[in-house]
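In structure tokens, the next block holds one chain alone, the form predicted on its own.
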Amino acid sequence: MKAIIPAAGLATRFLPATKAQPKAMLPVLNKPAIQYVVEEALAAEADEVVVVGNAQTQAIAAHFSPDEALVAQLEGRGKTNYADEVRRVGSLPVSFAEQPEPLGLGHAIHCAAAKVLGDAGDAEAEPFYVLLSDVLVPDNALLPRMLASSRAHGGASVIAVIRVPREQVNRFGVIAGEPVEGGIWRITGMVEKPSVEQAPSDLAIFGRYLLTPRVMELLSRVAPGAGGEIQLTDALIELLAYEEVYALIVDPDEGFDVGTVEDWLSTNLRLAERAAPSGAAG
């Protein structure tokens, strides 16, 4: 199974941080942030990650490339801590992809069409994550309970969505549908950034997903949405013609969203309060 990542946004809310570094190699704690979404993925059957960048993202293919310069500097110093975790890193099975222009999420995804795909197509290939890095789930539970879901539906693409206040539904898809057991609904519609009025209900997408090898079939034929982009709420919305699509509810504590500077900066100071040991002074 294979995990995307799209990483070749301008994030334009980061500048002048993000001007010569991707906003996904912003450092939480000590590690950036795509590397949280990188072994999540991989700690959910994953066995490729596949990072959509383009020509300003290099820099995260040389984190996650080996440097056995570095490695044995850091050994010469007796940093074995360290030259062992670089090591590990740069042996992680990540490749690229590249999107050529910023034509949306559904455009990004459709990028890696041809390694998640590879030879089966789409009749025959695996499910597959994608997974925003604007948000990290820590403790790594939330996709194996979404391909739980997804098995006990007969292999249906599962999106996890989160409560949000009526007022933020503006910011975010939103889905219609109804629930069929506990924290599981069946998803009946989605709606891009719907005003207050037009939200079907207050259930927003949360970044992560599980989707059938037809999405990738969907996605290369879409027309241009919201913002002229290729949308991938456009094609989830098709997918409902064929497939069976369901929500999984996250809960609010279990995500740490890193999309805006304030945000990022909260959840650094979250993870280090978890991270800080029992007792420690505050």
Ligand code: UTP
Contents of the next structure:
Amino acid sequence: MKAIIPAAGLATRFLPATKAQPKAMLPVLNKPAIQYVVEEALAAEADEVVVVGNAQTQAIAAHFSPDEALVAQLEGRGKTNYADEVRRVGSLPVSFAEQPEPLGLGHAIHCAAAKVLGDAGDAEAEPFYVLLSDVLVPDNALLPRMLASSRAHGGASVIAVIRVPREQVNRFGVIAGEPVEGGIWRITGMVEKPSVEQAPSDLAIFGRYLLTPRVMELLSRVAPGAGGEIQLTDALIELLAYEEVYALIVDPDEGFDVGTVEDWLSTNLRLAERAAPSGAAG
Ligand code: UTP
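How about the form predicted together with ligand UTP, since we already have the form predicted on its own?
Okay, now the whole complex, with that chain kicking things off.
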């Protein structure tokens, strides 16, 4: 099973920090955000992670490449723990697809289609994960629950959602649906950034998807939507006409947002508190 991490957006909310550096490489404690997300996918039966990048995101490829000279220098100085970590990061199964222009999240995902579907005919192609590095799940427990839910529902697509305060629904993609069992909903509709009055629920799409191959096919022909971009949500709305789609509600304590400067900062503080032995923070 493959996982796609789109990382070719403009990252306007972090400018100027992201002028010469990809947003996904911003550190959260001592690791770039994208490393958490790669490790999360690999902990959930993904055998390869495809990062969708562009000419400006070379630093991501460099981060996941072997660096024998650095390893040798660290070992020469007796810093074997660091050497081991540098070696491990350089050996993770990460490959790259290119999105030459930022034409939207849906377009970015479709740029990885050949790598994810391979030569398999549509009937044999596997489902795949999509992970946005704007949110972190450092416990790595969410994707396995999504996979189990998918398998329990005949291999259906499963989308992670999180409850948000009603007055904030207009910042997110929001689902309509009905609960089917603890923490799982069957989705009947989706709407991008609805008004507070028109939002069908308070369940916002969270940035983790387990999708059937049909989504790639739909992405290849979905028309540009909001902002002239190819939107993943538009393809998922079309998917509902063909297949059942489920939502899994994320535990509020397991998801960490790093998509805005404020959220990135507070996630650093929350994770630092978690990492510090009790009483030693600060
Ligand atoms: P966002 O919509 O949050 O955009 O993309 P952004 O570029 O990251 O940030 P802002 O809104 O300009 O501040 C969600 C994810 O989809 C990727 C982004 O890199 C991000 O990880 N993306 C978005 C692409 O890879 N290509 C695109 O064309 C658009």
